[in-house]
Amino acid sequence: MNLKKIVVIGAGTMGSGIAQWFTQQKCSVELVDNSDEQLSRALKSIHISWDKLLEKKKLSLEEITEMKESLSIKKLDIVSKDADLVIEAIIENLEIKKDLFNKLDQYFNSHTILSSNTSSFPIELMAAAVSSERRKRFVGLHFFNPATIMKLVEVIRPKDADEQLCHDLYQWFDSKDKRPALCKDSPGFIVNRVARNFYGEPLRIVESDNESKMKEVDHILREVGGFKMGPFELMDLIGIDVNYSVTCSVWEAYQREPRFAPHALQKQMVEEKRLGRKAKRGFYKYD
């Protein structure tokens, strides 16, 4: 497999953070959003690191001044038809993920493979908006944050899609140095049916917004545990408004089996608009 064209729909901090690591293994990356604010933040952001990556000298300026070039931001509707490789980053909306893979489908050429990124979603659900000759070609491909550092990559297989592209493209991760792991196509897949027990137990355990008994439970599963964070510095990390986005779908596609269940506190806190880092107020408070 030789993916050297790549296209990220969704400027998020998710898509933003695939296009960088895409752009440093040597591939031409086309960005795209439907906001030219968030794509212009996006592009500023990747030049940010590269640049810190620079005065580190862990990238030499050569290495920077390609990777620059080779990584643009565009609509939808002027990106290249002839991508190898599709990646779709955008809102946990299901509806809107199929209506937009069903446009991808009659825009890119046959050979092009479409993927989503969606951390809970079922691939199957998708791939049912496309035709059936592009559902050989339509897989899973689940990142985690920030994807220029975390190694992890799903890749799901959903039940009509190539056997052996799934393999190929394990095999590609691998070479660049990512840990991919061939998943079932569930709702969660693996890491984030797993971790709504890493959240959801804490969030009971604390039952209420109170940042002394946070701060135990982390320091124990880091401390005693291993982990390199603990629960609620993880959520602040990854946003606590994704976090409950997640929870609620993978509660749902589990018709609400009470062990995903979101927590009271995880809605009040997205209602408030504490959303963690990004905001600089989570369940901790960042200067």
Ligand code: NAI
Contents of the next structure:
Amino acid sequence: MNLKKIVVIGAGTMGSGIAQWFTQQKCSVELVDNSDEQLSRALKSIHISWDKLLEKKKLSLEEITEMKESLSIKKLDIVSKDADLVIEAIIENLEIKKDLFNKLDQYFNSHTILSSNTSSFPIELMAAAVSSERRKRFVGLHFFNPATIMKLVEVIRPKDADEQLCHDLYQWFDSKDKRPALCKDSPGFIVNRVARNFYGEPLRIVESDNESKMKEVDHILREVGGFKMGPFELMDLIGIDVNYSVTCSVWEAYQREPRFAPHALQKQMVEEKRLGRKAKRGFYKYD
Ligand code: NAI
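After the form predicted alone, can we look at the form predicted in complex with the ligand?
Whole complex next, starting from this chain.
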């Protein structure tokens, strides 16, 4: 497998990280969003991140220049129809994703692989929006935040996807210093299913919006438990809205099993727009 031309749709937290990572693998990347403002912001922050790598002498000026030339921001109707791989990383809303995939199926050449970075929706539900031929080339590629740093990529195979294609994708990521995992197409896949309790139980432990208790739980899990981040710090990084919607859809998918139930505080914070680091206010305040 040789992935050279990549289109990433959605230039938010995940899409911009995924676009940056693919560009760093010497792919030619076109980044798309329905907000022009978000697109310019994403491009600017990727350039800043590369400039920092140059300052730290982790990459050469030649490499940075080449990467800047290989990454472009575009409107969806002018991206390359012959892309090898499209990764969707837009808002976690099933109907909007299905509508987009229906358009993508008609737009791209038959060899193009379509994929979703959804955190929680079964890939099969989105694959239903494309033709039966394309379904063979429709998979889930679930990256983790920050996508440039986190090694794991879940490669999810819905029932109609070509088995060899999934193995080839696995091999490709493996050769690029990611740690791929082949997953069944079940709600939450592997990590987001296990992680529900990493968020849900701490929320039930603190019970209410109590910052000092949250700090204590974060401290214990980080310093004693050996986790890189505590659950409240991690939810703030992921985005309270993103995490809440994943919780709800995994809970629904498992027939509202109590162990997956969302906490009232998550809903309240979404309504109050306390969305985590991106809003400078989540469980904690940020400057
Ligand atoms: P985000 O809210 O940061 O970014 C979403 C972007 O999609 C926004 O820039 C928005 O303008 C754009 N958008 C919305 N509808 C669009 C459309 N129809 N066409 C083009 N662009 C559109 O969200 P985030 O966090 O990047 O999540 C994106 C996807 O990745 C979701 O499916 C989420 O579940 C998944 N994900 C999120 C992770 C996280 O830690 N935030 C981790 C792994 C997966």
